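Single chain ahead, by itself, as structure tokens, in the form predicted on its own.
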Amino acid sequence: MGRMVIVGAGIIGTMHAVAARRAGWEVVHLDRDLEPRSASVRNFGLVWVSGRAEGDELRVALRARSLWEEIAAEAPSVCFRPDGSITVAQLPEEVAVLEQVMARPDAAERGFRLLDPDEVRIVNPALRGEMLAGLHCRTDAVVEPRAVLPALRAWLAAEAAEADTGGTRSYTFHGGRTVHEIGPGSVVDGAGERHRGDVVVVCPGAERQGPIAELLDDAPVRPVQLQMLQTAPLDERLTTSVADGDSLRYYPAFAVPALAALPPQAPVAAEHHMQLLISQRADGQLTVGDTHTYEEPFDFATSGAPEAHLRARAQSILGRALPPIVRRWTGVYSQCLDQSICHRRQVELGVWIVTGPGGRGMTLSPAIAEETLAQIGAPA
């Protein structure tokens, strides 16, 4: 059995641990935080096939969607729910985009259906606001972002405990371990402990400090900050996740000729590169967002104007007031500057870095990890 040391316990790093264990590796897993608390837990929990670009990105997304379902069957605490999504069109120009999307050859593969307002409300009765049509995507799904990482680690630990013999620990997690040194087959943490392995895989998220900065010296990635909020529980279930017409501007799946005819966004939405997404947590709370900021330095505070816009957009689709806001936050993720699905590179013998999926990390992570393992090869 080969041994892999994984640095980073966000969703990308954790899925590499899952893929490595499934491939027969012994895994030592480290993170700077006692419990990861960056972008992997500050998101919607969406497994979002609908917006992915045609071709390779869609292929990876569909493979990841399949892997999520397999993993959830063994680790049900990730709370995987194949709820699908509805993208709501409130303008004729948005309907024209959806009609052209439906005419694309991959529409059936994505599980798309174009619904009129009555059909939308049959699929999701909670959507009682303004709409002309809705794009139903049956392949989209959702997990619990604050639960998925500890759930996966607990599953890995339990699975390893059953498999371990002769004192060998085939999965070990060390939280609260800042990495001070990374080299071929070796990682030294802040406690001075050296962790040895046949391969080191670094999944740093947006982290760019210390030895990780050296590995990212010429990497074509940038940080992106987002702003989101969470409400008290809604007193009914959203049977799908929800997106608004501004999401058509953001996701590459909707890059059809009719997109050019969309009217300008509201000034606050354009300034903050906004779209509306809504997902519902298992306890009924709504996660609502989001904004995108690309220029550093990022402000540490959330902004009131985007929040007001998000609330108004959400209420126009739901046809009712949102429950009170109970939590607000910002988050930062790493995004590739080119068209790559992620930045994956062997930076030196036996040391790989994987980062930069942007807002696609929760969606694509199982397949990204599987492809990394394929490139590394079988354990020695």
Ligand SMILES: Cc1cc2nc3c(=O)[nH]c(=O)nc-3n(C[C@H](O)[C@H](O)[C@H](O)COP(=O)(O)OP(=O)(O)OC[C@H]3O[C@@H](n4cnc5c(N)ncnc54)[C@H](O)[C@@H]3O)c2cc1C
Contents of the next structure:
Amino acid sequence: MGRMVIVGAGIIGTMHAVAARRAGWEVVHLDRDLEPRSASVRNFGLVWVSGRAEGDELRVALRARSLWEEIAAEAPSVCFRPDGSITVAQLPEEVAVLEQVMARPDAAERGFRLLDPDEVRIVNPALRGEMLAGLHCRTDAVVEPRAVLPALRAWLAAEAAEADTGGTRSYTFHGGRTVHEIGPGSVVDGAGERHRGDVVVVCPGAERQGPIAELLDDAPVRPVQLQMLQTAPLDERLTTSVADGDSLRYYPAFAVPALAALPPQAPVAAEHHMQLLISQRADGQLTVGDTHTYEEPFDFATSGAPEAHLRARAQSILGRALPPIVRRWTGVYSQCLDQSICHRRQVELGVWIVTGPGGRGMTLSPAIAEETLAQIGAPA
Ligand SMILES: Cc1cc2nc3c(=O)[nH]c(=O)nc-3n(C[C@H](O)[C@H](O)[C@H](O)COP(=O)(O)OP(=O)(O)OC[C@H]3O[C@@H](n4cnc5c(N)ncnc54)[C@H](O)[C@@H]3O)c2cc1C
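Moving from the form predicted on its own, what structure would you give for the form predicted together with this ligand?
Entire complex below, previous chain first.
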């Protein structure tokens, strides 16, 4: 059996482990963290098809969504819920954008329907605030970001234990191991242990230090920092995830001519490059965001003005007060500067780096991994 060493146990590295096991590789998987702390546990958990660019990106997103569904059938603790989303239009100019989006040839493939406020409330009765219309996307879904990585690792370990014979361990995870040497055929971790493999796949997220710097060289990727919050449980179910009209400015699917006629964003939203997204956790808490910061060095603190704006926007859509905020955090992802789905390169013979999916990594990860495995080929 061919052996693959995977460095990085965020969602990209972990989905590569899933895809590699499915393709028949023995996998050794390493991460510097004992427990997940990276972008992959700081996100909304949105499997977000609605905003993807037409063409290849939409194709990959739809493939990824279907893989998420398959994987969730095997590892139900990832908590995949095909809830869909509503993007709420509160301005006539935003409605005009949605009308043009509905006229696009791929609207049906995305599962889009343009709803009036009464229809929105039939789909999601918790949206009792101000709105002129809502774009319902039936292909959007959600997973539990803090449950996904442990659930997938436990599934991989259990599946390997069943398959293993004669002392082979076909999936081994080593947490708390920073990899500081990467080369063809092996990597060395901070404990001094060398892990050998036929192929090495490095999925470092936004990390750019040490050996990762050499692998990235002058790769067209940049780090982006976001600010997020979580409330105490809402006492009712959000039957869909929710986005506001500012999200139309961020996602390529909404790049229609009417976009140019949107009025300027609120100053705080423009300054912090904001949109409102809300996803509800399985326990009822609301994950709310976000901001985007592109200039380094990033502040280590969260800031109050964006938080107040997000709260006001959410309240205007829900038509009620948000529960108290119980957690605040920032997260950093790596984003490709070109139109690529991700930055995937074989940097040396048998050494691959995969990063840069930007704000789409949770969504696209199973399909990104599947594509890497197809490029690497079957184990010897
Ligand atoms: C706030 C926020 C909200 C988001 N919301 C969404 C969303 O709702 N939907 C969506 O699709 N995407 C979302 N994203 C984007 C998504 O979270 C990322 O694209 C994705 O998590 C990136 O996964 P990754 O595995 O590449 O990186 P990471 O999650 O950063 O994982 C990289 C891992 O590599 C390890 N590592 C790095 N260097 C080394 C080394 N030398 N040795 C050992 N281990 C190493 C790190 O410890 C880390 O565990 C969001 C991102 C953020 C920050």
